[in-house]
Amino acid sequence: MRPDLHTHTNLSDGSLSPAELVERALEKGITHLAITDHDTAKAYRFLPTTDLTIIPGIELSTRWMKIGIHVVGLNLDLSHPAIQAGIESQQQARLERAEQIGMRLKKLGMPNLFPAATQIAGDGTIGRPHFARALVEHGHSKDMSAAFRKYLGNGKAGDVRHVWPSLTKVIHWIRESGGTAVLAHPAHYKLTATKLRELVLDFCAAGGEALEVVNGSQRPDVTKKLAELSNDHELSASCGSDFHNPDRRWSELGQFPTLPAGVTPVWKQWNTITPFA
């Protein structure tokens, strides 16, 4: 079994279509794949017939103590009214957020880039990467990395977080839909050890069940600490590349450390895989 339980397509902020993602996963020897696009499950409408085991998934944006946090939902019924209502709510929040980003950038002397970012997003879920591309295309940044550093990254003008629902709410959407709620990439939030434990405690209290112990190319010491954290709080362990595009070699499909011994893999708690169609 070679699972990758955290991946993205061009229907959120990835670069490959759902069919291209599946093809690449097969090339990389993946056996179990979850597509966890941000706040949308559109990718599952466009999947080809495949020998891969597809695990229905989504990555939901939320907030905790004014910090943007992501929760991955795995093995959930994507047709359930609870997650459908959640997706609708998230899409509205993303639209409001995008409008606010456009206005904030306009206050810095730029044109309103909301229409350009919307066009770039197309049928996908609009987010900061689309604004980054708009900044580059309109000559305000030399590349997307520069756009994030100056305008869109944490604490910058385009970093709008207050639109997201609470941790309790997004976990409720996932659990009501029969899924497992996973705290995504815990090491990415740059929290102190004390704050991270506080987040995990609140995550557990809200009904969270798993921790993403491995996310992409990760240092062994980080994996060890997250494994200990998952065991300390009796959380199962998930793993994934957080794949977005082939240019990011540190997050290539399937190219991440195996889960360490001693943790309980998240799939061990699933009796069956929920159909996504």
Second form
Amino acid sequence: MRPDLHTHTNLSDGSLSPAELVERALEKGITHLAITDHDTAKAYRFLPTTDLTIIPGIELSTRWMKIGIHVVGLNLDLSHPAIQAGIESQQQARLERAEQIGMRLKKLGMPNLFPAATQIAGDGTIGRPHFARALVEHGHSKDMSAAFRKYLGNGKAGDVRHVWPSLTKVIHWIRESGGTAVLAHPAHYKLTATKLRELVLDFCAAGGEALEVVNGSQRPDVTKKLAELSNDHELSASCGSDFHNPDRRWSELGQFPTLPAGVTPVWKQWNTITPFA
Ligand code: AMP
Ligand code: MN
Ligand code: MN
Ligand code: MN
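Rather than the form predicted on its own that you just supplied, could I have the structure of the form predicted in complex with adenosine monophosphate (AMP)?
Full complex below, order starting with the chain above.
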């Protein structure tokens, strides 16, 4: 079995269509694929028939102690009213946030980039990467990473987080819909060990069941720490590339270390895979 349980399409901030993603997954020898677009499940409407086992998924934006935290929902019933209502309010929050990002950047002396970012997003759910591209196209940043460093990253003008719901709320949507809530890329938040434990404790108390022990091409010492953390809190372990596009070499589809021995893979708790159709 070769799973990749964290991937994106052009229905959020990735570049491949669902069909292209599935084709690439087959090329890379993946057997189980979860598409986990940011706050949308639209990709599941455009899936081709395939031999690949598709596991329904989503990546939801939340807020915990004013920090933006991502929770991946796996093997959930995407047609359940709880997740449907959740997606609806996340879409509203993203739109509101995008308008605010546009206004905040305008205060820094640029034109309002909301229309440009909207156009770049196309059918995809709008997010900061679309603003990053707009900033590059309008000559305000030399590349996406410079745009994040100066305007959109943690604590910068375009980092608007207050629109996101609580961790608890989001975990409820996932669990109500029969899914497993996974704390996404725990090492990305740059928390101290103490703070990370606090987050994990709150995540468990809210009904979270798994930790993303492997995310992309991650350092072995990080994986080891996260494996320990998952076992300490009796959380199962998930793994995924966080693939967005073929240019991001460090997060190629299916390219990540296997889960370390001693953790409980998240799929062990699934008796069946929920159909998405
Ligand atoms: P959002 O979901 O709108 O808050 O945007 C967050 C997304 O931006 C992440 O899922 C990444 O895909 C992307 N991202 C975050 N940091 C960077 C960066 N430094 N350079 C390029 N993309 C980034
Ligand atoms: Mn993303
Ligand atoms: Mn994420
Ligand atoms: Mn992701």
